[in-house]
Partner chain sequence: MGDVAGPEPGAIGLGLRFIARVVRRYPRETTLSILAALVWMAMVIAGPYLTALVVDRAITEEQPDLLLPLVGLVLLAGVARALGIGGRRYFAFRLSYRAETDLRNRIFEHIQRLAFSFHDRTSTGELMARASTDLSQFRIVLAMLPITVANLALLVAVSTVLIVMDPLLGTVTALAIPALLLVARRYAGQVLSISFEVQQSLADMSTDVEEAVSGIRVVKSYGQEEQEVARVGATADRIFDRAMQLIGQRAIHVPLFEALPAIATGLVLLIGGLRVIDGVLTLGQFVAFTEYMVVLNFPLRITGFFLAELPRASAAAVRIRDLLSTAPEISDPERPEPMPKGRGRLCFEGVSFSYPDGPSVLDGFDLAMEPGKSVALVGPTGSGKSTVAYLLPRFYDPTAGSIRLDGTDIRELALEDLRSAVAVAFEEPFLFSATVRENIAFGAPDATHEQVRLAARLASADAFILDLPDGYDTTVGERGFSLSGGQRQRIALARAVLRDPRVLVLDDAMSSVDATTEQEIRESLATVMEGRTTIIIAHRPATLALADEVVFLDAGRVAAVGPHERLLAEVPRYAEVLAETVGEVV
Amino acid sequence: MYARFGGAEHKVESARGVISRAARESGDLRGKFLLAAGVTTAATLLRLAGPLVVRFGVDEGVTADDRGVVTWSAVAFFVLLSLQYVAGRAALRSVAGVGEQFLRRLRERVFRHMLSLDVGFFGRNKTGVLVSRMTSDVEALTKFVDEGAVQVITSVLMVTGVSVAMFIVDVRMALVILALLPFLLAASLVFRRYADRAYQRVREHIGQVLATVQEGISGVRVVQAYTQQTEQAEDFGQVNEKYYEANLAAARAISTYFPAVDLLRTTGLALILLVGGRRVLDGTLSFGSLFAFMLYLSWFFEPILNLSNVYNLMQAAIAALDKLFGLLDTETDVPAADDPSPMDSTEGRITMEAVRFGYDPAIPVIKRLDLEVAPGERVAVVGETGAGKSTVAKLAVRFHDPDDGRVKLDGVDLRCIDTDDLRQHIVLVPQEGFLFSGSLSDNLRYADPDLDDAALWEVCRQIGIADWVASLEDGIDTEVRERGSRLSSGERQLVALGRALVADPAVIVLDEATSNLDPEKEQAVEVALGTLLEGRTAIVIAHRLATADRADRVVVMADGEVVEVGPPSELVAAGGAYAELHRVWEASANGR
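Could we see that chain alone as a structure, in the form predicted alone?
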């Protein structure tokens, strides 16, 4: 069976396969797991010994009218209960401890792996679905570790132990109880079949619910601006209805199975009273044995009910583990270099040779691109929407690899450069400055956490934000809040430019940094850009031709191809594609 994930087929493993893989990947925890299993087994054996002590007390004490035996049996039973309590607590702590260690490692591995995947992966997958991997799926595993794992181990041990204990007490009575086993197995198989189907639907729809919620919250401004609150709520209602129906189907399976098991338990009790009671009267079975059998009968069905109770937890945990393993198995479309070329320093020459690329290889966005940017040169890429401008930026920083052709830095194919080296030499400044929760200092130091305060203030001075930062109540330690929401878009962009200056790259790839700013902030950002780009190679994706006019050369793109290249003044004078774009832009700027 296969499922779609990350734009590729992911094989859905069987429950046994998922558990086997988890065991293989946690081999160093095997000793701790065996210790936890041993403690759990000890707690189970202590409980199983209780009815045998009761049988002895009844047969040798109550029936024989021996008060001393009754007293010692009661004391022994109390000691067993006390030891079981201690062992039970130790079992819960040890099993939970092993499980939490496994989950801690798994969370770190999954998050680290997600950060290593290519940008295209995040474009193919909804943010809400990816977030659900780290929230609802990990929560399902955590819940099973905290609530279900010990019950599963204990229940399996109890069913096995009680079966053996009943044969030790009396073979004939044990066979009477085991006669109910085929009915119990049949009911369990039917329950499993319907429950599997129901819980699979539950797991499918919870991801859709989270994705819909995330999308609605992220786009709340647009929703309110177009008064689509009712329609958005109705869309969520449809997704939520399917999730409700899936949970209802699971509830129906549970409501049928549990009463059936309870009926079998009652039937077993009736058989013990009928068969066992007659044998006590006949003298072929002791009263203590009958009493022990009644305890064992309850304990025979109790773990089966416990297993059914945690079955949904176990299924959800296995499915969640399979999804997380599927994410870990997702390979990046931008693999690391096998034998990377050393790039201790670079001049900053960018070369694109016969580059062809499409997000879908069958539909090229860039049909052919040949371009060389000299060290220290500023090249602006312009064109109408859909011409391929932003794709050029993504190829230049190796967010994607070309389908054909090569992108080079100082004559070295980007695919042959270590990713960390590449990110040190080429930095992308996006159109909207993204800031992380934390302080201004944290965000400015993001590229170099070890940067000292003096150097940090020098960066602020160079980028033109030193006075503004000093005017803030907490200065450089001011909290910017989530996504930098405490700052205006212009302030966020200035901080993002300062962060890029700290990185000190040889090449800057700039997605128009002033397109969404007011005139005052635009001027401040332009000054900061002048500082940032000085002496560096720059590829500027220009949405405003005022930015393109300040470049050394302009590359005009149309339909995935370069149609003009040259200094901006010469292209305007030539009267070609750039001149036409210029005419339309000036007319728009002048309100005509």
Second form
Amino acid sequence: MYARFGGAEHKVESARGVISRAARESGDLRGKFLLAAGVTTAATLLRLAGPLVVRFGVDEGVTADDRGVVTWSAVAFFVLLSLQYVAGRAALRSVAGVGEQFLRRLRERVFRHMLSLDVGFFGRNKTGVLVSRMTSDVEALTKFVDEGAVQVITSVLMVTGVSVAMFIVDVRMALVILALLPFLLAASLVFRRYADRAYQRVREHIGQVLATVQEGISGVRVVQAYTQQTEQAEDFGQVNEKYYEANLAAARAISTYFPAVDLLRTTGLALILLVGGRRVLDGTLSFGSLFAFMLYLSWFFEPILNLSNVYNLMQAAIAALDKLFGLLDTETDVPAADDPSPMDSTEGRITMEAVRFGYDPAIPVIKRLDLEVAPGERVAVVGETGAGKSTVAKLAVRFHDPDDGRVKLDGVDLRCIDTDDLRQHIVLVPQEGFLFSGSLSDNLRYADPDLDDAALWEVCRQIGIADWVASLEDGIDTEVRERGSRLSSGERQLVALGRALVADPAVIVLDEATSNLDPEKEQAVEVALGTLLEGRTAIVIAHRLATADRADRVVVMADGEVVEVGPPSELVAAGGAYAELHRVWEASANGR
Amino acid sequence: MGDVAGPEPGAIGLGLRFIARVVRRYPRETTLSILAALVWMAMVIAGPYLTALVVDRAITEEQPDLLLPLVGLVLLAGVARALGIGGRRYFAFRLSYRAETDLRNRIFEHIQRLAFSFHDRTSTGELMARASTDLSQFRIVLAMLPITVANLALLVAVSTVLIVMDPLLGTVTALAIPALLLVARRYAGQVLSISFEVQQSLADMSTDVEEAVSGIRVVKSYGQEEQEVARVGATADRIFDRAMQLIGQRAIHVPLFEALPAIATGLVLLIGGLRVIDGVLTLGQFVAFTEYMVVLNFPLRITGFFLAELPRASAAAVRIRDLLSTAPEISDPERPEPMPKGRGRLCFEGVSFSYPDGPSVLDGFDLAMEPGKSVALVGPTGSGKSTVAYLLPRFYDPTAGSIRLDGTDIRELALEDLRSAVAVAFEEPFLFSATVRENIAFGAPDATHEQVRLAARLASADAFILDLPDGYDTTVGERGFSLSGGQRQRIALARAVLRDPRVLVLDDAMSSVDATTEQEIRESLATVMEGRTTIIIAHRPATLALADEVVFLDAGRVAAVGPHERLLAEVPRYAEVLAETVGEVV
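Pass me the form predicted in complex with the partner chain as well; I've looked at the form predicted alone already.
Below is the entire complex, every chain and molecule, led by the chain shown above.
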């Protein structure tokens, strides 16, 4: 079975494969885990010793009329109990503690790996899915680590230990109880197969229910505008009903399995009483042994029931771990250079040589591109939707590598430049100013968290936001909220430009906003943009006439190829493709 | 995640009443599950008693003949017990899932009916929490209800049996019951408050990751991956700390759950053993005491858990109840007028509107439109253009004034009638995770494929749709193929056109469409607008030119009316507002 994850084929591993990989990758935690397992074993052994003490007390004390033995075995039992408690506590703490440490590291590792992947990966995968890797998937593991892991270890140890103890007490009686084992295993296997399918369906359906609710809420305005409330509710009712049925199927499995196991336990009790009772009457079995077997019986079944209870947790954890490993196995499309050439400074010359690129290599978006941008030059790339403009921007900052040809900075292939150096010299500024939650200061200092206040205010002045920032109640410490939602679109843009100015790169690649911003700030944004681009090499992906006209040269693209290059005024005069674009723009602007 | 509020003490009564009301709706499941639970309970009590009988009558009194029939009784009780467990579990699950499913349907239906103003002030996350975490909280308690009823009966019965069998030993061992309950409650309380903090940190984690992923281009542009890793790492540390606290609590309490019944076993050995020697207690009773302690272990734990869950569940129940009892601010009139005949005559009279605790948006807006005419609304940001579009289909009601459609006040009409007569194409269109065809036919599910294609052609969408992987059957939306803003707007436009409304409102509906395509749409729109009343909200002069007249809005009222050219020449403020947006293209 193959699951497609972000374009990379990831083989869904068997449960054993996933577990052994987790063990391989736990590094120094392995030692701690072994220690924790040791403590758990000790705790289990202490628990198993309890019935032995009780048996001694009953046989040598109660039935032998010896008050001293009764008293002393009771005292011994209480001492054992205290030890049991201490050991049980240590076992829980150590096993779950190791697990949590493992998860803490896994979380960081997964996130670091995610961020190291190419931008294309983020386009292929829905944000919600990536977020769920870091939240619900890790949570599924946490649940197992906290509630399941100790159970699994203890239960397995208990079943083994109780079996051994029973054989020590009386072989024939032990065989009687163990005769139930095949039935128990058969019932568990059937249950497992059925429950696997049932829970699988429950998981699928809950996903659909939540997605439908989510959509019903986000789309409620459209639903009401087209008065489709009843239809929507009916559709949802069907999805919801399927989820109910899936749950009921799982409930049916549980409601059959657990009573069946309980009946087996009673059968065991009956067998002990019948066979054991006869032997006590024969004098071949002590009453204390019979009594101990009754205690062992419940200890034999309880762990098996516990295992069934944590089975679902375990399945979910393995599925989650498998998804996380799948993400960790995804490789980036833009690998770091093996032997990067250091580049402390740059003059900012960008060269694109015979570049060919397609998100799917079979369908090239850029068929051929040759372009040289001189240091300090401003080049605007224009063209209709789908002409490949934005792809040029992504190639220039190495969000993608070309399938053919080269993109160079100062004559060095971008693939050979150290990533940190590259990011320092070339910055992409998407004009829809994306801000992170945090303060204005955090956002402006993004590229240089150590920038001092004086320098920060200087940037604000240069970008023309110093007065506005100063007028805010919390000034530079104003929280911008999630994605900068407290600010207007124009304000966000200005802050984003300030952030770029702080980075102070030699080359700026600007992807102009397609949608309209608040007109009040439009002028301010124009001025700030001028300041930012001053003296830098700039590749501007232009959606506006004015922006393109201000460039030193314009590159007109159509269908993945350059159709015209030259200074804007010359191109307009030449009457080619750019002149035609100009005509459409002006017609639109003048209402003709 | 959403907002999971902590338990509110005052709400418990209210929540319990709501839970009781829901339970009463499923008498069959409730009765059967409680009955089954009581059978199970009776057998739980009978079990050790029967075992004692075997030990005393058959073994101690050495009557081998009694062994088989008595053991048969034990087995019979075991069968009844198994049936009780199965029935209890099945019907309890059924009760809880049925109630959850029905409530979720009601919540969904209700959310669909609540007006725009409600959705403006309520976040998606909050409503999601009602339909997911709150409901499952509620369900857990319902599922546990039958077993809890039986458990409480069991606890009382077993204590009575123990005390009757041997008052001294009975009292001593019965003390384990309140002790365990107390520990269980305390533990659950601790876990609750810590896991509440864990939920908060998880919500932070999800925000952190969401932000880094959505802003990945910024992160990468500035090479700040490590800064993001550090941010997430700090949140992960908080989660880790809480998790370790949780483990600490678990490590203290869970072994106690095992130790407390064991202490009772030890006491039975000590006191019971001595009393057997003294001849006060039989050996069989001694065995029964031990068995009862084992038997009680599980019910005690479950009851403790139930008691701890109850406050949280009733808080969830109160939140669900509150949502369901929120009345829609806009609904059908009691006796709706029949839809008047006409072709879309519109009349706004002294319409004023302001959002709750916001400044006034419209302030005495007057506009009369003849059927089949079109106007363009122009105005600076915040002048109330979009509000006009929202008032017409009654997404909001005006705070003063009235709107008439073909002579009838729109508040007198059934919403269904009104909204099928008025279609709005929004600036930020919402596409459902469904096929393109289903999205276009959203307001007219019975439309034929030809009608859908015609609407798409009128919106200049047909060509790009045919280029999609599966054409009209391509799934789009959040879980489907990503479309550009302009493409989404064109689908939304087709959706509005297909409705064939008397009044068509285009609320900046082509703002993301590039200039060449818009020109195409303009040409086909002329056909669409024929014979219907159209209101166009737009910035681009070429789009404005589609309308017969321009209505210039300023500060919530009509400042000027007339053809574009005349306003441009005569109203300086109009030219000014337009100039701000000229030069913006593609």
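Quick caveat: nothing in here was measured; it's all calculated off a predicted structure. Numbering follows the first chain given and starts at 1. For clarity, a rigid core is taken as the largest C-alpha set superposing within 1.5 Å between two forms.
Assigning each C-alpha to whichever rigid part's superposition fits it better places L263 and A23 in two different parts between these two forms. Note on conformational change between these two forms: the chain splits into two rigid parts whose relative rotation, smaller against larger from C-alpha fits, is 8 degrees.
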